[in-house]
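Take a look at this one chain, the form predicted alone, written out in structure tokens.
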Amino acid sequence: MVRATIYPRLRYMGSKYKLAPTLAGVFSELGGESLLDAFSGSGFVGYLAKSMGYAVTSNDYLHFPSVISSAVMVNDSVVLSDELIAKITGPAADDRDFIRRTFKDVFFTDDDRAFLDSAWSHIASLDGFERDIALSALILSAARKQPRGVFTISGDLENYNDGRRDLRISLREHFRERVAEYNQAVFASAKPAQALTGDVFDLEKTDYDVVYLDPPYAPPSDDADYTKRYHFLEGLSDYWIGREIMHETKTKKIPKKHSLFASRFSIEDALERTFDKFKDAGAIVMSYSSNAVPDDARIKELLGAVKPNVEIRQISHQYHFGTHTTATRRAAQEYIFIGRD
């Protein structure tokens, strides 16, 4: 738990390093010894399981976090060089203008555009895990930057402007700092991990001794949809090579992936479905929201269905709309519920 709290922090929908001494404590008392993370986010759950030993495979569905899962939780001894990381934030190898052209009053000022495109420019000589670390700091470096942490708003934003020097330090210095916080998280396991990329459904295994899934949280209104909030850095992680990119759409961006599971028409289906996967799992532990649906009355006769034991415990929780000092924060309660056999 001691080394789970040195993971770098992106400000994410759903983050759960809040409820880290609440999770650890769960996934100690159910003990065993392969843990899935079916829906990584920012990589946080499936890095403070495997600090406590378990032999980790995250998956998300979005291709950003897997990158952030491989740099720190798959990763056992790689680090960035201080001469890697002064050719990084050095002169550009090419003459590539992609984002400084594409996202030219949308995002960031000329230089951090420019930034981020030289930066590029030696990452993709890069492979394996200095590759995702190095990814995985730029990715940071422009959540950290970006007003509210999410990519939903652009042009003029000063009057987000709140003074905190993430917003004002240019994306080359949060670089560095980002690549010394994502260099001191790399630590060794003597058990195996994995970071998959891909739809929950689509996964092969199913019986681990534990699988933790923590969706997107249904919303009585609207949808949660995640890559409508990190495209930028979804489509960062591979230079959006191959995607398609919706020009007509001020904030220039991709086309969303659909999840059952964003919808409050398709939530519980979604639910039904996962749970069953998993009904050879040891247990299943689920995060949600009292602000969202089902309610918990509805989850734990989804989930008894294949765990006929079923506990929830709940915890009082501040949901953050964004991260200047005057967002609206709105109390609910937690969900955890724990099914076993």
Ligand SMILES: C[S@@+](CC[C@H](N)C(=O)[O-])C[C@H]1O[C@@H](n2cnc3c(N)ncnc32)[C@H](O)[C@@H]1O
Second form
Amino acid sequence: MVRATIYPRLRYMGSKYKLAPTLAGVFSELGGESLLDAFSGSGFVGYLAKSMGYAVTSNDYLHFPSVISSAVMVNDSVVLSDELIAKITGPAADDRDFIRRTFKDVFFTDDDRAFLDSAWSHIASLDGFERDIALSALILSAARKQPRGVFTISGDLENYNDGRRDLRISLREHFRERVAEYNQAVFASAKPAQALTGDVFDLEKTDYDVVYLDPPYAPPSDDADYTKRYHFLEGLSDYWIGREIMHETKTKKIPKKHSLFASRFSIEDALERTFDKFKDAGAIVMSYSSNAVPDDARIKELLGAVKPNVEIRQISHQYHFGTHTTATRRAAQEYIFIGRD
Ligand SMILES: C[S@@+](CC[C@H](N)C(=O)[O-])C[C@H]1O[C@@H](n2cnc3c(N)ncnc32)[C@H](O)[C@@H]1O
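Requested next: the structure of the form predicted in complex with the ligand (the form predicted alone having been shown above).
What follows is the whole complex; the chain from before opens it.
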């Protein structure tokens, strides 16, 4: 638990960093050996569970979350050496310029984008955990330097500049600092771990001791689209190789990845199917919010169909994510549903 406080923090919609003490309490009450973090996002919960001694499997349908989880949760011992850091932050190994060209006047300065291309020219020849750490540090650098951490806003973002150091330092400097954070976060566990990329419905193993579900919170209107907000980080995780770019969009997005959890029209069906899929797990723990649909009573009913003993815990939580800082903050209850046999 103490170790989880040094996790290199990615500002991510729905990240459970602030709920760490509560989640750690729930997991230690439940015990068990194996835990699935089925919607891993920033990777924080899987890392927390590893620090508590679980054999963790993490999964997300986006690719960059599995790169981060691999670097810092699956990896037990590899760190990025000073030599490799110097190489990646030094002169480019080739003349690639995809990021510099594609995102000109969209994201970052010319120098920062040139650094991303140049860093990739070296990372392309790495493999294993060294590659994952380098990519995670590059992803976290880009996320920290982008105002509000989301890639829905682009062009001249001077009005978001609140003088924060994260917005001032170059991506090259960020990279050196972020690598140091990832290096420091690596620790050994006696239990095996794995990081997967895929839809939750495609997971093969289902009988974990604890299954933790943190799906997108389907809002009453609109949808909870992660690709729209984090498309740049997703592309950066594999240099957009083989990916379609929607050049007509202002932010040069990649196509949205459909999720049954993101919309109010499909969420109930998605939850019902997910609970049923994990009916053989020791316990199902799910995070959800009171400003999403369906409500707590309906979730209790759906979860109760496979796990007869459902307990709901509530934590007050201020949402200030995805809205402008000066906009009204919505007070919401964060729920944790715990389903047991
Ligand atoms: C609320 S976030 C998880 C946040 C995470 N617990 C953390 O602490 O950062 C929801 C995640 O679900 C992923 N997701 C959405 N639909 C999915 C699906 N059908 N299968 C797997 N992952 C999905 C999104 O990419 C997003 O990362």
